[in-house]
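Only one chain is given next, in structure tokens, and it is the form predicted alone.
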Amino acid sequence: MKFKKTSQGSIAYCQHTPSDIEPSWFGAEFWREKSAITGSSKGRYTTWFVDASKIEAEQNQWVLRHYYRGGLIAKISRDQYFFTDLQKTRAIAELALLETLYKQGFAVPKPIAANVEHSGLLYRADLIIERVDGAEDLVARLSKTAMSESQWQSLGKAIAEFHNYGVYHADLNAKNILITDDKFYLIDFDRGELKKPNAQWQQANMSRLLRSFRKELGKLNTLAFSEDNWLQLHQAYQAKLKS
């Protein structure tokens, strides 16, 4: 990962990424000035998709996230965050962890960049990572059709290579698992860490993504999700996970 300055803060970017990378690449009007957005996703905010294409022959689809308080505090700070020191920002932490887990071959995005923006004693933050093609959250598949029992086992197995390399996602959640025809994907990694590997975390992670999918079929009635389901992931997992 290497860093350039800007006028307002820093950027990092991954060995990959074109090094004229600017801040304004992290705003949606750039992109749409060049008639490069491909679509959205909203959810409490809006994250954009872009032709990277638009700017280097070949780079692919990328995904533009800004950085957004949740809960309470999102009433006083809408995105505004206390500043310590570069590397413990959240963009930068996000970025590297998904730097380890790409080269370590993990399902994740691949990750292009963050933009670090600070005043003082606060900061503003955005992600650039490449969006994974042809992938849909589970959440969008379940609601059309179902999975077999060997791609809720192999999602099981996939979570636990996860965990047994250490990788604590903050949010494991329906919405932040995408599929493609063969494969899963964990993606949104704000505030996730590498830990040493035990049950505690672990099983905290687990139960968190049951009641995301119990949450969303409270939701959709029609999801495809069952305890069924959860017992062909969760059989898998375990056998899959390292005591």
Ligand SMILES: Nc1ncnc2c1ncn2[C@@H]1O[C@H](COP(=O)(O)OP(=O)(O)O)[C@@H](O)[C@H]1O
The other form holds:
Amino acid sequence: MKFKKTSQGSIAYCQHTPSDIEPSWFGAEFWREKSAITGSSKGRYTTWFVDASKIEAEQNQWVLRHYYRGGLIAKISRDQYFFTDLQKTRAIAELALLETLYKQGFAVPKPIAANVEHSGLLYRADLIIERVDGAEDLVARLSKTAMSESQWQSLGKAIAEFHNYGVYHADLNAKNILITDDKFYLIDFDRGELKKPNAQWQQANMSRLLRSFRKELGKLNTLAFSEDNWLQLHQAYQAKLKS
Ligand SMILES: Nc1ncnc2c1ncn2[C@@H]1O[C@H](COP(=O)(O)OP(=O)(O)O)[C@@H](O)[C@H]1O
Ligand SMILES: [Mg+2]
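Return one more block: the form predicted together with the named molecule, after the form predicted alone shown previously.
Full assembly next; the chain just shown is listed first.
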């Protein structure tokens, strides 16, 4: 990972990232002016999809995310965090984890860069990653089509491989899993970390995922998810998990 100073803070970027990257690239305005916004995903906040071929030779699609606070503290500060050290900022920690996982061959989005801007003791941050081509998240997929038993099993195996490597995902849920024609990707590693494999956090990740499927089914009763699907996923997960 490389670093450069900017007027307000620092940018961390990867080997393959254009080295003229600057803070404006992390905001939607920069891309809007170039008519390069190709889509967005609106949850509590907006994730932008942009066409980065407007600025680099390669035909890449990128995803821009700004970090926002959750919970009660969000009422005090929507998007500012306490700054201690650059490596510990949400964005740079996520970029570094993604870089490690990507290099290990895990199905995660290719990392591009993180932007951190300080003011006093506080910072704001953004992340750019590559958009996974032809992917949709599991809520989008299951609201239209069912997955086969073998797909549920491969998802279980894929999660076990992350867990065997010690990847703790702080928010494993159905929207943070993407599916393409041939595989499953995990995304959104904010506050994720590499930990010593341990049944306690691994089970907590799995319970969170199960709760998320049940919650989505509660919102949309035609969602193609059943407790049987969970058993298929979970059995394949357990079989692959090293204990
Ligand atoms: N790299 C990516 N490739 C394709 N789609 C993505 C990618 N990153 C995010 N998305 C889509 O955008 C949604 C929101 O992104 P996410 O990073 O999970 O932000 P948040 O959960 O904070 O809203 C995801 O659920 C997914 O549908
Ligand atoms: Mg998410």
